[in-house]
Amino acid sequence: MDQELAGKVAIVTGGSGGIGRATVELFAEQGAKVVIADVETDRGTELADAIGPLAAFRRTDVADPDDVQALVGFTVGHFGGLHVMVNNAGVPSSFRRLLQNDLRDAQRVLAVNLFGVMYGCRFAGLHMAEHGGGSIINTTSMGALTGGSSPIVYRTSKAAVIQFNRSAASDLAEYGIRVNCVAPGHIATGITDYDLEPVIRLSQPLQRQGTPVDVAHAMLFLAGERSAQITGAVVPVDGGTSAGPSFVQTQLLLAQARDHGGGDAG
């Protein structure tokens, strides 16, 4: 099969680990030249060295607009262009409930998860608008598609990404720039610090454990020509979680509720 991204240049923020790393590796495998942007210098440099001439590392804090602008400039200077921008860098927030949460992490979480995406779209978009368009892919979360409590700040930041994604898709369409979101679900990454098995058993219709590579394949689809008519979309990679629990899971939850409630009500 032909390499889907042959001749393309891509940036992947948060590219040294987890979903970002899987995306970098898949993009390079599919022929793209990739700049790995991350604050983790050692891991990013190691990954770039392992991939070889198709990859380069640039230390970048996406919460700093000057860093993001310099990242785009570095990429264009090093590889001669920019066709795909993956705004993937993200940080978790506290799982404390609202009344016990001092919200001290809110500024940093919003700066990385939301403003980092906005800066990436703007600076990549400035180049793409003058060079025939491109594809921008933003990482949101299943937590932005479903209701729920904690982590409140994280959910809020990722929900805001979806609204920004829609606005950016409309605003940039005239330049041939497509803007889409991928919404990962229960994927084991560096920021997943809880046991996924019981969560998947009770809330994810597909009982298969998702991997970063699953998300990377969605990124690849949105980066390439197969998605040429898609913009403003949110693609869940969540095993069906955002669609709601399966029949079996619903029955299990009802049975547990009855056990705790002492039997049927009414």
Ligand SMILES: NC(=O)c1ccc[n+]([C@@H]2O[C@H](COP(=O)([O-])OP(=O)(O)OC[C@H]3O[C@@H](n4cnc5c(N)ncnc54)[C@H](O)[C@@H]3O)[C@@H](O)[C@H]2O)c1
Contents of the next structure:
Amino acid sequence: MDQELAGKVAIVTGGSGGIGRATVELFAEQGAKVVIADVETDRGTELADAIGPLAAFRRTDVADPDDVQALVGFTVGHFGGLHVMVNNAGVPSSFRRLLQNDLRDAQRVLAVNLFGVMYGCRFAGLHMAEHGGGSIINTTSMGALTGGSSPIVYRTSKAAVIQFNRSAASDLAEYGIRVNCVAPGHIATGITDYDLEPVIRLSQPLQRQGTPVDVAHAMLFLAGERSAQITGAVVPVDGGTSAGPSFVQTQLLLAQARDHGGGDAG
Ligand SMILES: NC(=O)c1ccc[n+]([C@@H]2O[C@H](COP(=O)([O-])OP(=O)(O)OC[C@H]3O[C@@H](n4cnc5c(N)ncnc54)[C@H](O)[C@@H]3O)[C@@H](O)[C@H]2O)c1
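With the form predicted on its own already on screen, would you show the form predicted in complex with this ligand?
Zooming out: every chain and molecule, the one shown earlier first.
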């Protein structure tokens, strides 16, 4: 099969670890030249060295617009263009409930998760608009597609990404720039530092552990020509969690409620 990204140049923010790393590896396998942009220099440099001349590392804090502008300039200078921008870097927020949460992390979480995406779209968009278009992919979260309390700041930042994604998609369409989101859920990475097994058993309809490669495949689809007619979309990669619990999971919850004397749950 032909390489799907042959001749393309891509940036992956948060590319040193987890989902970003899997995306860097898949894009390089599919023929793209990839710039890994991350604050984690050691892991990013090692990854670029392992891939070889198809990859380069650039230390970038996505919360800093000057860094993101310099990243795009570096990429165009190093690889001669920019066709795919993956705004994937993200950080978790406190799991504390609202009344126990001093919200001190809110500015940093919004700066990385939301403003980082906005800067990435703008600076990549400025280049793409002048050079025949491109594909931008933003990482939101299943936590923005479902209701629920904590992590409240994280959910808020990712929900804002979805609204920004729609606005950017309609605004940039005239330049041939497509803008889409992936929404991962329950993928084992550095950000999910808890036991995923019981969470999946109780809330994810597909009883299968999602991997960073699963998300990378959705990124590849949105990056390449097979998604040429898709913009402004949100693609969940969450084993169905945002679709709601399965029949068996609902029965399990009701049985637990009855065991705890919850009475007739209907
Ligand atoms: N793992 C999941 O289940 C899950 C679920 C929903 C959404 N996400 C989102 O997926 C994306 C990737 O996360 P992951 O699961 O691979 O976690 P991860 O922690 O393994 O990877 C995140 C990467 O982003 C980098 N990063 C953090 N702050 C940065 C900054 N200011 N500038 C540049 N890079 C920065 C980190 O160094 C790290 O390499 C994030 O946006 C995350 O919110 C993950």
